[in-house]
Amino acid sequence: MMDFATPVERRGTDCAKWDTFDKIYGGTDLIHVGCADMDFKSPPEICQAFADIAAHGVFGYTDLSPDFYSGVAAWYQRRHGIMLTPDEVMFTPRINIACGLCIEALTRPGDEVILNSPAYPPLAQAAADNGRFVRAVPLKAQDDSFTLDMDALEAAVSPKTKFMILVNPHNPTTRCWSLAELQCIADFCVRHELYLFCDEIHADFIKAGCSFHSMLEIADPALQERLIVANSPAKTFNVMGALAAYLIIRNPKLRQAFYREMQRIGEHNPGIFANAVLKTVYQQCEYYVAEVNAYIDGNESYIRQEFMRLFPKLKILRREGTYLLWMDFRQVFATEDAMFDFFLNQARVEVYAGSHFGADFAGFMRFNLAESRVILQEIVRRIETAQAR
């Protein structure tokens, strides 16, 4: 059984979440819960695989193990009831890279890429950096959550719109789109002849009582002809640094288009540690998923209770997936700057403000729950101290 309760010191390891953000904001007394990076140890099976590679002492060019392809196929069959063939699975080092390459392969400069807002910024940036115009369509607020605004999506489409990005579970709102909602998106993309890039990297983080549906469950052949599903064990098993991800593409013409882009940028052999991750996690580490989800659910209960006590006017949106919370502080602080100043400069807790994900969401906050409970307790103590000043 994994120990998620004991804090892991990550400072001094060139950690982007802790060392880099210390430099950005100045000081080593900050607690960082903005970046969506878990502070939990990976499964021991992965650590052992890395240790075996290190003991061997040769780190040369590496090809993907056949276990990678069969492992992904078996994972999707067990967890989602989806049948895949090995040739439908393609390696990529990162989903953001893959998104940019797919946009480059399937659209032209000046074309439009549509996505929902609030949006995970790197995916929108992948479109903008390739000379495409990004149309961000806000989600519709509904009680303590958000839903798709299909009317707004229809209104945003133009003859130049060629590509859509969908994140499921959604980052940062945590929505797990229902099958009915996915069908609406599928019909929308088929009707407007849009390629659909679906990022499912958080698919293994589902709150107890909620359910996840992959876009691959939509059986419409017209959708499958234009669908690209992206996933990775990186978030699930906390191995982002290994650079191991993959695409699932049913249409062989789209696979070939992506393969050509990978060749164009000189991407061929994966890193030796990426290969170790990809051939290990889906065969040996499924137990980790249930354990980490249970711990995160407990963290959510704790933070909800304590934050509502500390900020009575706070609205915490319903969490369905991911290890994030999406909070609405607009009735707590007069401005987003005031919110950020309180957390960063008074409580010394670094968070991601809502405007990071879209101008319409200033005053919201994304909070990372994948921390030791001890760290969360210290955050609560710091807020109480800051409020008492």
Ligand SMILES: Cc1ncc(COP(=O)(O)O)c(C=O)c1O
Given for the second form:
Amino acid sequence: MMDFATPVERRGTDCAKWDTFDKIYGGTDLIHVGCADMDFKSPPEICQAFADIAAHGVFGYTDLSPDFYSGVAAWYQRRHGIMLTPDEVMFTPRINIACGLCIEALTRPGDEVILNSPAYPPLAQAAADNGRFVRAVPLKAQDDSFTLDMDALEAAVSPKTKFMILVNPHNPTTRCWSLAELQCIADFCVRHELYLFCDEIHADFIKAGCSFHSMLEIADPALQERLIVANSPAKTFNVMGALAAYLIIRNPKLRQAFYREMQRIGEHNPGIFANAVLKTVYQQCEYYVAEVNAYIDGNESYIRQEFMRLFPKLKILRREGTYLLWMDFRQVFATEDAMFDFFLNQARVEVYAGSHFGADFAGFMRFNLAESRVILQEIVRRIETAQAR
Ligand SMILES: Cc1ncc(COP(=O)(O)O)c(C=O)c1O
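Please move on to the form predicted together with the named molecule, as the form predicted alone is already shown.
Now the complete complex, all chains and molecules, led by this one.
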């Protein structure tokens, strides 16, 4: 049984989430729940694999283990009922890199890339930085959640649009798109001849009672020939620092196009620690997924209850997947700046404000639930103290 309850000190490790954001905002008294990085230890099997490599003491060029391909194939078969062949799975160090490379391979400067907002910014950035125009189409608010706005997507698409990015489960709204919604996106991409980059990095974080469907389940061959699915064990097992991700591509022509881009940037071998991750986690660590999800679901219940007590006008959106909570503070604070100021300067809790994910979402907040409950209790205590001042 993993121990997620004992806090892990990450300061002093060049940690992006703690050390870097300490520097950005000033002070080592902050609690950081903005960045989507879990503060949990990885499974002991992966720690052992790293320790074995360190003990060996030679860190030369490494090639992908055949266990990587069979591991991804077995994972998709067991967890999603999807059959893959090894050649359909391609290594890439990071999804953000892969997204930029796919855009570079499959579109031209001046073309348009369409996606939904709110949006995890680096994927849109990958398009913009490659000289493509980004069409961000807001999701539609519906009850305590968000839904696709197919009419708005239809209105935004143009003959210059060549590529769509879909994130599923969606960061930051946490939506796990239903099969019907995936079918709508698939039809849209086929009708407008768009390549579809579907980022499933959060697929292993599914709230109890919710379900995840991969875009690979949509059988339409016309969709499959234009589909790139991106995934990674990095979030699931908290090994973002190992740079181990992969793409699943059915169409050999797209695989070749991606391979050429990897060659162009000089990417050939995985890092030795990436290889260790890829050959270990899917074979040995599935138990971790159930345990981490149960802990995160418990954290969600705790934060829901406490935040609704502390902010009676707060709207907490329905959570389906990811370890994030998407909250609407617009009835609580007059402006997003006031919200951010309260959390950062008065409670000393660093969060991500909604406008980070799209101007239409100012006043929302993304909160990382993948923390020790002890840290969450301290956040609640700090908010109470700040409110009492
Ligand atoms: C939707 C999504 N895609 C990709 C990433 C990052 O993946 P990578 O580090 O492999 O680029 C994140 C990290 O937060 C994410 O939320």
